[in-house]
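Next up: just one chain, as structure tokens, the form predicted on its own.
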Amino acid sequence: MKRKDDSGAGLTIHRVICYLVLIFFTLLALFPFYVLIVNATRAHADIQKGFSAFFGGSVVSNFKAVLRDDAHPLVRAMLNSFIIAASSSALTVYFSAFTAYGINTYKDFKFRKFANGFILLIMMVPTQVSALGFIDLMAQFGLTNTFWPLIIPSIAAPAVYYFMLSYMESSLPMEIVEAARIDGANEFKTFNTIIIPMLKPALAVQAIFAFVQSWNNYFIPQLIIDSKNNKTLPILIAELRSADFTKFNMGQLYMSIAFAIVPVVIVYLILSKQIVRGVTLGGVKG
């Protein structure tokens, strides 16, 4: 009896230590967001004095400064970023899942291994390597200063394809596909009406990752877009940070960053259950 009590006490202590460690790292991860929110409520002069753990009284003035800055239209930039991020994430998850479905289903395809290896090889090529050629190509097509170069290339997403392929290999029974074929459904109907509902957890987790990546993308949009009305949120925030120091408003900058993270948080909260399920199932390969 004493041994059981000792083991139970040891297990309790172990759990308490684990919880304390998790709470510590959670607070550590949330601390930058707390500083961001606090500074978004403080005036520029107060922020220059250093860190403060208490909220300021300039939240209204910072909010008005953000909305009244015609040189840096935040609302327009947020709308541009949302259009690009939502469109690119939808194309990314759909076409990546469709490609993975073809590779996973047609196992007797002669060039299956070559196609799979080629797609994974592209994943190893950094975006910066092909950036100059891509910009030159978009200039020849007359697509610079538009959203198309930031949306259409998202169709090819090797990393998302690899995740979807792994998910299908572990969680998609081929008997369902065979049954749909016997019932006379073609491949497009099978994928759109049967496979996609089964892939909701995987699609959700990749959708949020693709959305965040596109939302935070600065490198390519900065090279493509010049018009003030077409600039995305990362470009706008970078311009605010590099503005004339005599006219620079730190409170406005922190308020703009706070605005920037709100859509990402909302999208995550909407898809949170599917994300957890998708990560769990996608990491188990039977």
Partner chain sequence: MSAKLEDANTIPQTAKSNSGTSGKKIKGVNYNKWGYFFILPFFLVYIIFQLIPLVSTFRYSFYEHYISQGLLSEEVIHRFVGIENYKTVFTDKETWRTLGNTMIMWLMGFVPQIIISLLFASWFTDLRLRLKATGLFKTVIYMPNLIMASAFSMLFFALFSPNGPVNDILIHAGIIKESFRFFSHAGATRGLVALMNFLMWFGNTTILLMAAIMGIDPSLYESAQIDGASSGQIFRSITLPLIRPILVYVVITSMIGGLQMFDVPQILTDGTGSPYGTTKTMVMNLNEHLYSKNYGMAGTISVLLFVLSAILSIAVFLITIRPDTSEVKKKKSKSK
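Switching forms now, from the form predicted on its own to the form predicted in complex with the partner chain, please provide the structure.
Next up is only this chain, free of partner chains and other molecules.
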């Protein structure tokens, strides 16, 4: 009856259309990065002359120009960003799973319903709306210009909690918890040694999202950090925008952007299989 979908020709045409659309969007996503890499290898004078699809020979001089620029300490900023993002990501996934486990496993404690409803409610509250009170409070705590205000709040991540709870509801059998109880394990230990390993696929994906979110974060850090040495990468890159472009070395500019982008892309390309497999595993289980 459904000739269109079952016949070989119809399916082939369908496939070709899919591939064309996919290739178009793939190229669209790749184009900015291709130009970035090409221009990071070209000298300022060459870039001014016009676009070229081929690599230039000024990688080293552009690289040195970035390292030499004391007004924009990029390497330091990368390190700062990495420390903050890695800590935030670890705290976010661990404590989101922790909280979701509490709600999912213990069905009968006083504030359970309220707690779950409350977290779902605050999922909709953007961090920006409390920014004013946040910077004010951090100033009172004497934490302005430190990393703590950028790390500790990651423990409470409502969206990740919600994801973990859905994941547990669909694919965490209570029998395992009960079996651990019969073996006499305490609940905290059960969570760390049995539940966490079972959640690995979901945790890995969420850890990447959390890392990216913190790594990209610009709004709160630019309000908290003001000393040159504590600046994170997004703050420093944003400062390049205010540079005088009639004088600025464009080769250095592209190289600076590459500094912010290329390491992440390399790490991503190495881990992408795990990410994709993690997503796949998480899905199949549920």
